[in-house]
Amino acid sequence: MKLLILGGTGEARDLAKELVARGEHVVSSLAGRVARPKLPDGEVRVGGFGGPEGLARWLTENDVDAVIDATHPFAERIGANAAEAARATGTPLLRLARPGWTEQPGDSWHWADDLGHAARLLPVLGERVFLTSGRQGLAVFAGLDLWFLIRCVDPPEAPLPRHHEVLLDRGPYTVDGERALMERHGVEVLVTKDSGGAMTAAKLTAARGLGLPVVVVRRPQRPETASVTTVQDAVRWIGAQEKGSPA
């Protein structure tokens, strides 16, 4: 089969590695927003498709048998485009999404509908903010008279909060390292998206141990489609497509 995997997540790389090892023709598509991405096994393309119409055309021109949307839980635009293109071309589509995080005893979580909502919650929660929501959408925090430690993989673009420090780093992180970072900067509140996964979960454990409040941005709604939460389930779904039976 010729398979298109959308996304540069760890799950996308793990799936590509497994499928290439099984002899499948895999093309992984990366958005190109990270300067030095970790490249998956198999063929790689970088950049957008030109909306759902462009993706539908690409699927047809390249004789793609199935699409696996393994993008970040907050990459809602490509998820919508994939669903529309799959419907238009009759291409089987699977969503591979790791589960979100679950609040644990001792946590003090404050759920936000989006980054704008998160920004409105901050003034009553703390004056020194550890912002780990990525470099997209930081403008909503620019008007707050708070101090921010902004951690992201690549340098963020203006506008940024007036009082801030940028930390360029990439996970995985350790609980001890996250705790030491928060203590060193006097962090009073953590902001994160509900990305899920173990690679960046250490900050939640560290915040719990320090008794810090955490603002957690909810995942956006995704189009209804077949979905799994593990790479092995995705491999089984692909096997079912090869046999011509529903997963």
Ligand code: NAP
Contents of the next structure:
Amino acid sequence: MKLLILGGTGEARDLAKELVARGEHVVSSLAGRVARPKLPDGEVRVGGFGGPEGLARWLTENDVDAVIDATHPFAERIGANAAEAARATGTPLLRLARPGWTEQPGDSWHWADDLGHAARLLPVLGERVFLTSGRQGLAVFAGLDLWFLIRCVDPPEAPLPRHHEVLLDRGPYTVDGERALMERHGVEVLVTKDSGGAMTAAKLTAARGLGLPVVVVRRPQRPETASVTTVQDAVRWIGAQEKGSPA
Ligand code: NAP
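Previous: the form predicted on its own; requested now: the form predicted together with the named molecule:
Starting with the chain above, the whole complex follows.
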């Protein structure tokens, strides 16, 4: 089997590692947004395909047997492109995505439909904001007269809020480290996407311990397709494709 993994996540790297160890021919695809990405095992290609048509062409030209869309829950466009290209070429498609986070006792979460909604919620929740939603789309916060600690992997895209400090970091993070960071900066409210997973969950535990409100941005809708939440289930689905009995 020749497999294309649409990546850029820890799950995508874990899946590539598992499949390469099993002797599958794996090509992982990265968007090329991060300056020094963590590279998965196996073959890697970098950069966009040129929309759904470009991806469909790539699947045909490279004789791909199945596609696993393991991109981040908030990478909306590539998910739609994968569904369209898979349909057009008749290539089996699996979505691999970790589950979202769940509110725990002691949490004070405010759900937002998107970053713009998150920005509208902020002024009544606190004046010192810890913004952890990534480097893209921060323009919606630019007009707010609040202070922001902006943490992302690579420098954030302008325009940015007038009062801010940028912290370049990529995790994983510890609860003690997150608590100390929030205390040091006098953080009053945290903003996060509902990314899920253990790698960045420590900020939620720290916010709970400090009694801070959290604005959680809901995941966008993805196209209907076969989907799993774990690498092991993805491996099983691929095994079923190999035997010619699609899951
Ligand atoms: P996006 O808005 O869904 O995609 C924009 C365009 O980037 C796509 O149309 C595609 O270009 C290209 N692209 C995206 N992922 C690609 C991949 N894995 N391989 C090749 N091309 C890809 O994506 P995004 O939100 O900018 O995220 C970009 C990448 O970063 C994703 O791979 C995602 O897994 C990772 N990431 C995203 C977030 C987030 O919060 N959005 C967080 C962590 C990691 P063409 O149309 O030219 O093919």
